[in-house]
Amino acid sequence: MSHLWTIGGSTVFLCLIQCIVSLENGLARTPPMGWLAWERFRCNTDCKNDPENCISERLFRTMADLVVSEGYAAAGYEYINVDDCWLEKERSPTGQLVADRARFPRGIKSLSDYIHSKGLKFGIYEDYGNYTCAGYPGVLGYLQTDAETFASWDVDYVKLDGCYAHPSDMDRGYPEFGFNLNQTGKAMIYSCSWPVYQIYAGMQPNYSSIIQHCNLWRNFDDIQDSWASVESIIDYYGNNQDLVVPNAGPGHWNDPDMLIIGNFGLSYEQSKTQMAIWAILAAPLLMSVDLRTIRPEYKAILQNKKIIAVDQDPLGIQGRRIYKHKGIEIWSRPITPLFQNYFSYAIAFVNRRTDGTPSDVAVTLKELGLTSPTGYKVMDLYEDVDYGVLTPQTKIKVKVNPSGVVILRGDVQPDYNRRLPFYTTQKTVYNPLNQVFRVRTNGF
């Protein structure tokens, strides 16, 4: 079905929203992981007085060279990706998109082919708008021309922000912009503001659309360089998560916004909060940090592989907060592996008191939802203790410190011998889309 608009004395035929192809380039069925510089070097466009720290081609090769070469590509981490203040204020004479001239002399298709020889992937950003954020040239009016600019430069992730347009427009825009992206025939991810900007306009997103044209999409507010804009998100995704955990899964995911560990902003423990509760979350593991001056302890964070694990789990069901009082969190994600119909789980105890000394908490597995007869073996990813395999009634007893998190996995375990007669006659069909898991919180 089409639509009829007139415009300026010509007729052009424009295709209704349910006439665009949902996304389909088979790509994010975990959860993206890399580097990306807005939140730490903003649009610091001196490249004059601040050379090293200014938006150009040298930020972004230094970035790609140290995450080779100090482990965090080893670790899971791919994409480099620019975000605003890459472009210069006026397209070219013929309509294309132009990087800055004097901070990235050799081009965007060069640096994309720098960090393709890293073995990285590259993206970029731009805005469904007349202009970006910081007003640079938007993708409004010129949707397949840019999407077909981008995979020119051989693109592999396009975050598109809604600065400059009316968020009525999006439930439109968003699914054309990605619509000319698979045109292309070039498979890039499609990061979406779709939903936090109809948010804010006090509009209810249409999150079943949402899903079928994105891969990530915003639903809160720009991560800052402080506790408090932490807690604001992880605030937002406790207390509204029985609408945004459904929306989760391979191939499309909420996005909690950019990991700022190694930055100002948080203590130690704070950090180890951040990237556990990312991963329970199942985000995007975006890092926005220098790396050059990153501190031993914040990189040991980021690269921890155990914990990475868990937000790369191939399920790709959202975690849950399932116990709030007094200050203590608990959260909780159904994960791999899996013995017939029950889950394993990754739990994390937050302490969100400011009182100065830790916090005992004490529950028994049984409480926390693991109930499985054959057991759980329980290890601490930060600490590298292992537990052993305990049964659903054994009461585990931890010490969060303040503002601080500690974080479990729990392996169910099979046990053959005893139980094969019995589960050999069944089977267990779950949709994570629709899993839903609680616990009861009484006794805790």
Ligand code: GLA
Given for the second form:
Amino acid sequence: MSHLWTIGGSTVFLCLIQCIVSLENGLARTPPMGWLAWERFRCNTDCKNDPENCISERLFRTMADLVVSEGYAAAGYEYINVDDCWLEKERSPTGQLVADRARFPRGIKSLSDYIHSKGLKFGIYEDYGNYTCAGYPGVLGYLQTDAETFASWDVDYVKLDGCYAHPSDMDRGYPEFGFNLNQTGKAMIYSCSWPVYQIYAGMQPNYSSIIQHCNLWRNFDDIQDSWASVESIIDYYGNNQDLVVPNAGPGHWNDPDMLIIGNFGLSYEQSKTQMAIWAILAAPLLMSVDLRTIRPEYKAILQNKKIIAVDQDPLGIQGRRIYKHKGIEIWSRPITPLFQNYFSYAIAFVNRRTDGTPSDVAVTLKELGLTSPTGYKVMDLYEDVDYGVLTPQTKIKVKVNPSGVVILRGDVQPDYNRRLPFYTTQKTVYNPLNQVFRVRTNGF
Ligand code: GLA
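Can I have the other form now, the form predicted in complex with this ligand, not the form predicted alone?
Below is the whole assembly, all chains and molecules, this chain first.
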């Protein structure tokens, strides 16, 4: 079934029911949400000198506790994921993977049980090659054994990296390990690094195969703790959107890498921008942050339910950059509800300028592709501003802070709401003379 989607003046067809056959393990119908160790805790194995921050069962148990007690689980974060550096350097005499005995003294099954006892799910990391990126044993030569080991540990999510492997082997190898995972009968989300390694090797990834075999996949560089890194990722997905956007959908997602909100490198504004753009991108929301010390304003960003709802929209259509000029970008994502052939939309205005003062952006809903004659109920997703129901001709004006974002959603109105504006008082600061709406800057 295809639907008309009009954006920026041009009309495209979208498949609402899968255009391409996808991995049907029934998982990741919306982008996975959780916590992943890598960006913040890296390969710190020094439990002797740094017991609270080293990669150990203690760290993952603590983060699982906090995900529940601090409200992240209630906001939708579900997976507690181990990354690299959890292994012993050698397999067992019978060829099984073994967790580092000093840092995971009770073993992985016990950690997995603990995480499940908190109502959460458990993820683990491996690598298709001979070694993981940090030099621990990879799965090559042990695909079936390792898939069975993960199933016996009740693993719910596997990230399979691609170091120490030949990218041209991946077209066969990633599906093979996915097959081995499926054969265990234990449902596990399958996160692949298959395309990114092929892109770096100058190959064109076969996305129709990747979609069929993986629930999510990395397309681009590792995120680092800086705004420059976040910007490079935003640019990658904007510049390559024609290639990558059509591949996303329920069960199969592009993964722009972890959320680094609450760490050292992003300002408050930049953190809001990362969260908003990741939601527009229908990205997995995997926090990599120390939940023991995160400041409340960053926690509030990560737990913003309105933005999470955009990320988790059931249509699963990844958004696009629809405007880019002089440091101002507009990003748009079609979301529910639908009325007739019209989508609702999340719209993010991003200011990439560094000239220190907020920039005004004024645009009509129609110019943003919101053309339903029945109008749209528009609200801001960070600020407490409700614009009421607006027609496509209405011009909205937003003030976007340097390296910041304003994110709105416009819910298409059904017919019977058409007359609503005549009966209700607008709660917004509406100037009937020039039809411009101003965003209050009253903070959270
Ligand atoms: C690669 C991956 C990262 C992380 C590290 C671990 O660089 O892309 O996300 O898993 O390996 O070594």
